[in-house]
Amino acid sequence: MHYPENTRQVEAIIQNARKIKTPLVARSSRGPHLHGASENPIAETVDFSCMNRIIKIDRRSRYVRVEPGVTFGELIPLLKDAGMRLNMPLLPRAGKSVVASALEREAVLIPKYQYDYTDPLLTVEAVFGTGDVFRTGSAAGPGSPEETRADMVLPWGPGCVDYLRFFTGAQGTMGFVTWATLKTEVLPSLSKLYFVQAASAEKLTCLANTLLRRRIPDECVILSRVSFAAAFAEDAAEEDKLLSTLAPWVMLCRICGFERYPEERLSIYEGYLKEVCAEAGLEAVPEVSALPGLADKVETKITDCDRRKTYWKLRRGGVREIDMLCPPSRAPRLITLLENLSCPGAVGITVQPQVLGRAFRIECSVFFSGDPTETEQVEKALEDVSRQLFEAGAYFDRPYGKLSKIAFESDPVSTEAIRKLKRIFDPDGILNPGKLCF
């Protein structure tokens, strides 16, 4: 195991494993560890625990540089008390490293303003497996981060390049970030949250395409029931509750106003929302389902992580998870196939439209025992799926484990590409060795 305090130090980690042909694995966030991506049997581990410090916090420009020990926990707090939040997933592990959500592209729950899969991450520094240090962006140079005069905020360059590209989605097979750059958005000074209930999935994913196309909500998200109910019941008996009570799939739909007329602001995208559920023969309700405060509670915890002592997906023991990107009018067919799964445990889908809602990211999460037995049978169901998922389009951008195989044999040229810029920035192959195509 190794411990770097600093990009020094992580430099002269892995020019050290080059001269004796180590291979390394990057790790950043607290456990437990769901992928796999930072777990190699066959490498050093590089923990990054201790390069936790939150460079700059810039309310003016909108943006938070940290490094990649920094935990939703820690970063959270601290930008609520400067007037910001980050874009982020729906209930990350409250030491699940911010730096590693973004690279691994998780979905962010404010799709509205999401302008590329990449965000909220901005620019970031590297060292390649060659043991050079790379910033991408506007933090390109000169000079060092200190004296340089740009915000390094631009994420495209230098050059002509996208460099950013290379790391992410690329399971610390590229390079080792040893600090990012990300985009943060004004905490609202008013906002309200709405849920939205149907019998099917495709009734919701069609009224989020048009919400979003009108810019309406801030966080959106559907839920099978049976994630709603993992992700908010407090314990067993609030499950069973919310089990009984909810519709099949639930949309959660937040409006907000912020410094500006936030009461004038709320009340437009309140009547628009009305409306355009009114049009689809839906109805957005403040409230839903006969537990109290629940919506307070809701709206609570989906502007922070969880904080619970154990994680929600793994209340039940274990779980299982495959997801994938999709266009809106194919996700109908892909949560057909999900919600047709046969395996022990509960199947449990989440619904996120991105990039502005025009793909849906989709993820399927099997809550189990955890017993061998039922891991190896929702292991078997869920790559059975997977070959009917992308035969029906399904992308899988951030393939884990067995699915790396369907992702990448489809596309022998571009998988050819990739290894070559492999070779080039990892020439030993000492950086998360069989990972991806690698």
Second form
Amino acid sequence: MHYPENTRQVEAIIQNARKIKTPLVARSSRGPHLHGASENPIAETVDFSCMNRIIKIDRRSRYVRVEPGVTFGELIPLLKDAGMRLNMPLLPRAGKSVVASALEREAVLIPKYQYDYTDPLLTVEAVFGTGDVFRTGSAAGPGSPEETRADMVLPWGPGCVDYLRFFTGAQGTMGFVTWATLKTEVLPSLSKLYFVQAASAEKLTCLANTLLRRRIPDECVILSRVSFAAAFAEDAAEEDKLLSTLAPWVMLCRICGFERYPEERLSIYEGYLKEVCAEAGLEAVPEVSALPGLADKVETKITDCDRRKTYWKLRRGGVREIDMLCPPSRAPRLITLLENLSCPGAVGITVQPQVLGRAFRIECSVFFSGDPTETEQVEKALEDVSRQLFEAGAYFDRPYGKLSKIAFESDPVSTEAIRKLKRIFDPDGILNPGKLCF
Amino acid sequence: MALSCDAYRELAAIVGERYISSKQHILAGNRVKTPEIPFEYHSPDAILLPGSTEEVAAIVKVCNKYGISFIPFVSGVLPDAYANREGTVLIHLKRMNRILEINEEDRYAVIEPGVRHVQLYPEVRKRGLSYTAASVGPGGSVLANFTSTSGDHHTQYGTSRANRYLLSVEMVTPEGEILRTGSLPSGCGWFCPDGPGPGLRSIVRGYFGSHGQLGIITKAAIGLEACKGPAEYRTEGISPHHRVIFDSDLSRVYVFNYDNIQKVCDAMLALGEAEVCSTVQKYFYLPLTLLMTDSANDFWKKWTGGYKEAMSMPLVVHIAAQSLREREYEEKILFDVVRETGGVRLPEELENWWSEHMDFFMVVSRLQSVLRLGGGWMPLKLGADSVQHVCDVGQSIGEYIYEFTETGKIFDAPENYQIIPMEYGHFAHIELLFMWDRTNPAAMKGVGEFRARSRQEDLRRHFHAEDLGCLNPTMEELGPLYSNCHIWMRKIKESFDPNDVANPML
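Can you now output the form predicted in complex with the partner chain? The one shown was the form predicted on its own.
The complete assembly is shown below, putting the previous chain first.
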């Protein structure tokens, strides 16, 4: 295990690893590690937990610059104090690295702020597998980060290459990121959460498509009732209550007002929401009767990370997941395949509109006991359904484990081109070998 | 160097004799057209007009076989699109001009390189959709704007820069292989540019495109947005004296003048935080006056008759709301912000020009009139970062431009730069446009001097005022200041273009 404290030490670790031909794997988050990207039995681990500085919080230009060891649990309250918020995933665990989440292109809750799949990640400093330090976008220069007068927020370049994209979805195979700049948004002055329930997911995916075309909601996510109950119940009794009361699908939709005339904005956008829902034959309501005070609790949770002792996905003991992207029109077909999944435990599905609503990230989580026999059955069921999903048009853009084979086997030309790039930035293949197509 | 007979024959066999030419008058007509740019430009050895991706790939393979350099060409706006050495062919993509798909539900369009804004924009607009049409005029190639040129446009405050909307592409590598990026090769359609894993979107374009150095993009998908403002509009008159009007209570344009760029910055950031208005930008006052006038004489009369002072730092705002109530809400915030930041509303006569020329907020159809003075013009800086940073860059121009304006080397318009925020003020782009008299030898010399001085001043201040382009002498010179990106770019190019035939510039 290596515990670097600064970029220089990361450079030295990688340079030495090249010399002695030792593979390395980066780890930034505290456990549990659900996807295995930061675990590699043949590699030494570079643990970034000691690189946990919040380098800058800039309210005026709305960004934050942090090292990879900074977690959601630490950053969210500090940003709130500064009047800002992150566009973040649904209930990440408190110990999850903010940088790792963005690098993995995890789904974000506010699609209207996501213009590109790499958002909210703006720029990074990284050390390539060659041992060279590099900074992306407007962080590249001119000069060092200490010299530049730029805010280092522009993601593209330098030059005609989008270097930031070498690191996103790469599972640490191209380089190790030593700090990242992330876009932040203004904290609403006023907000109201609405629930829209439906018997079918399709009703809600169509609704989300319409709402996001008009940029109506801030947070917008669709959950099967199993996922809803797992995320927001505090115990098994609450979970049972939610499962027996809720419709099969629930959309959370948050409307916000900002510093200037917040009541007016809220009122206008509430009107839009209700109008669109009515046109779809649905109803947006501010409360569901399943549990008292549920709306407040849900709103608090979706604007924070999961600070409970047991991470919500692990309350039953074990979880196995697959996630995929698709355009809105294809979502209902993929969701139906997942709804028919047969395996031990409970199958939860989360549908998160992304990139201004032009794509949906569908996450399927199987919550089960964690028993080894069940684990095998769940993994087999997910493997089987993955092939069906792929054939039905699911795009596995950030594949873990066996999914990599499906994701890369369909096009040898592009796979070979990615390998060409890997040979440039990690010529000795020491960074997380065996992952993706490397 | 003329092409060898064998090479010519093989190339002609791919496209057919009708779509290849090596006639001298044709070749000479396709040399770079801006003589003030201090590079040596050559006629190409041949021009080819392929009709498909497969033909482009076959051409590229022949070029590799015979060591012929090739350059993709479509709009021909940039000097990089022309031959810069002997032994070069131009691959003109204008025949590949099909709109392959407009997907209304999933909000994307798939296009070939020859599709022009005038072709695509009306098609998507009548479906209630829009895209980030770069401010290049209706004849510009849509694909080139998304994949190669800067792609900045007037409405990116409420949306973003074109490259943010670039999805999957099909391209021909410098060795002639057909490569598909993002979700496309997985058979999942065009909707996603990234992955699997890190994916190949990284080499499709960065800040700018590679201008063919890393391949020729033959099809691209671009993301569409719901159009801001009415889908239908009224036109009157005959070009160039036409008017484009939105007959809608939901659309309003306001223009305010400022005397200080930092106040403009405050206004942009405040409006962005409130997420109001569809377009917010500080526009250049010199092209603006040219757009507003009908002749050079008319220009001079108005420029010296008060337009210069009245619009020295104009903040142009377009509100495109979904309801009357929303429009009024946005107006209330706008007027509060303008009052707090010291903006002064333009006289009605000047402000009304905008409401009658709403094409400015779609596809700028009168852009050529900015060339009316007949002199030289050149954009500088073209970089981007935070709104605050680019406003600081803009403010610094006043500290050195006077040495050039007062000596008559360039047109006396020190505030002639535009700043366009993106994504409600998360970033902004700056472009300094300067003009000069082509008939004045001192001015011609001053062009190079001013370019060099602008860069030198930005580097001295450590401003990220410009980004680098493709692998060229400028990147070699400045790369060491930009994370040694020249070294990495060279490695990438060598890896994908081992014969160095894809638009070499070194």
